[in-house]
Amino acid sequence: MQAKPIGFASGQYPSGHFTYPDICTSHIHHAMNAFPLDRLASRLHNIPPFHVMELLTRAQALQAQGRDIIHMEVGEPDFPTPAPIIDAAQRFLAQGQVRYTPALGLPALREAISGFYATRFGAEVPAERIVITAGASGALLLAVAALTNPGDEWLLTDPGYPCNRQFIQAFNGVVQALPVDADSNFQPRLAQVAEAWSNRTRGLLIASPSNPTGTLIDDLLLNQLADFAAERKGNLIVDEIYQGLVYGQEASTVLSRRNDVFVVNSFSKYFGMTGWRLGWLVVPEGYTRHIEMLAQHLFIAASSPAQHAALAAFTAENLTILEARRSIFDTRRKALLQGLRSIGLNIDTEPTGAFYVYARISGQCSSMELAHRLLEEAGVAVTPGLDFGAHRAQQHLRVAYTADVARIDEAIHRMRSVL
């Protein structure tokens, strides 16, 4: 399948696009009418809403009315931040010296991440190539800003994480979608990338494990894609933010085999630090100083308390907690897969990473309409496929197993009444 530009204007969404409840649209229209839109940059006119966040807003409004809502929509672990991390943050804050860190991050934290790569994956990643960022979003922004000129094309999978498209377009890049399906494990094929690559292509961005599908890319294929990009003097960005959350196999990193790619990672998912807004970017040798200057201007530095807290993330005590949680996620994954299949949803490729199931729906209802029906009628919040692209988006829901097994079972019971 060839790549195609992704459109974002409302008229470009697939047919059957579901509109939001009047309470939401009236509020948006009022806000738009209160400000002259011709003062906005043109890039803002075609930005779609982040549907999962709007669903979350509606879910929280229903909760405020006394409704019991089962949250399976937002990509956020339901576990609290581990105690060793909280304790480290409290010790740091008690000193009262909460000041800027270097733009590249605390040297001790960069060294800790380097040590983690060596111990866990056998990968030699010098601390000098590690940049601490304001979440994985900050890492992606730095990578895209450093590599994208106006008009440069980036190849992204469809479905894929929605914000990546906006990062590229924010720097006047062009997104070319690579439609992927279950038959390729929702990952791009080498031949597909080769066909889509043009003289305007700047690079390829892939995720393993992926959001929304929870699938991993084969190590051999990943290496072939990196070779292909390098041969054409392009770039490969690998999103590994769900790296630690894999099931039935050991976690891995492309950095065990390559040192010429950009790798994004995060303390949010495996380490359970979503609200701390802390991530990191690994850059090839020779890029660090350029990224540092960019980070100085865009962010100054990542959160100082978050960085000091994260120093405890790699301790043996904390990693034991995280591995126990990974086992719990695996149990939930199996329960959700069985439950969704029992109510007639199709799982064309079982996820082996992250904490999502990408389920295909059948019938006349679009994924957007079904997501709203499940929320309003059953009190179950899930994410419509439309958030993740255009390719068969209305045929899929993303369901997160970020709730315990009892709540998953209850969600399946409620969904059955709607389906």
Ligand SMILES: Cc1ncc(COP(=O)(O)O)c(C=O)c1O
The other form holds:
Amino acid sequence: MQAKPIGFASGQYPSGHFTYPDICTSHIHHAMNAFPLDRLASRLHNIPPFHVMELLTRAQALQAQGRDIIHMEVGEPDFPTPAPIIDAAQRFLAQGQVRYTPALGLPALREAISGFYATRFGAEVPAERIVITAGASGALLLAVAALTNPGDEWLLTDPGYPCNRQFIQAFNGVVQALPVDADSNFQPRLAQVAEAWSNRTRGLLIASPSNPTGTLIDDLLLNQLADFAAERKGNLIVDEIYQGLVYGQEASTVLSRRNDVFVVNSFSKYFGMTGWRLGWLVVPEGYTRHIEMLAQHLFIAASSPAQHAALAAFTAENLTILEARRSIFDTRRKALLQGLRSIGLNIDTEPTGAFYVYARISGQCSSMELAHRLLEEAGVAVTPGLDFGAHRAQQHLRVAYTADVARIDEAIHRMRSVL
Ligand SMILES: Cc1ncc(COP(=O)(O)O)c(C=O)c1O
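The structure above corresponds to the form predicted on its own; please give the structure of the form predicted together with the ligand next.
Full assembly next; the chain just shown is listed first.
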């Protein structure tokens, strides 16, 4: 499949008959006449709306009217932050000394992450190569800022995590989409990358497990892609944000095999800390000082309460809680897969990671229209494929198993009537 340059003109994202506020499309700004658009940078004219946030707004409005809504749209675990992390934060706050940390992060936290790589994955990742960031988002921003010159091209999967396009475009990079399908586990093939790679290509960004598909990339293929990028003097960024959330297999990291790639990770998902805004970036040896200077200017430092709280994330007590949650996610995954299939949705490749099922719909209805109907008629909130790219997006819905099995069953029951 050919790579396609992405030009996300707002018109590419038809809002159809939807009435949700379309915060990013220019005609609305004109209509409101609130602010002359020519004062905004042109990159803002091309940002598509994040449909899931608009669905969430609508879902919340329906809830406020007394409707019972089952939330399976947002990429956020429904579990609370584990008690050991909350306790550590409270102990830290009680001391009242909430100050900046070094830009690279608390040394103790960088050491703790390094220790986690060694004990859990047998990977040798010195603390000096670990940079603490404001979530995986901060890590992606730093990596892209550090590696992109204006006009440089990046290869991204379609479907893929939508914010990556904006990070690249914010630094005047160009996104080349690699359309991926179930037959390659929604991950790119080596030949596809080789064909898409031009003399302007700066690198390839992969997420494993992936959002929205929950699928993993094969170790061997990932190695081949890393070799290929290295041969072309390009970069590979591997987003391992869903690392701990894999089912029927052990979690792994590319860092146990290579030290020449950039790796993004986060406390948001496996560690249940979305709102704390904490993550990390692992950089190849020799890059830390440059990234440090960039981080100093962009962020000064990541949140200090969050960093102190995260020191408790790797304790045996906390990891036991997280592993129990992983097993609950697996039970939900199986229930959801079975349920979605029973109502005629197609799962072309079974997800074995994250907490998403990327389901293909049959029939004429677009996923956008279906997501809208499911919310309005059944009170079930799911995400239309359009949020993750253009490739077969109108045929797919992302359903997150961020609700317990009883609610999943109820959601399936309600969806059946709409479908
Ligand atoms: C693949 C992927 N990368 C990065 C992020 C950003 O996560 P955070 O900034 O909360 O760590 C997300 C969030 O959903 C994601 O799915």
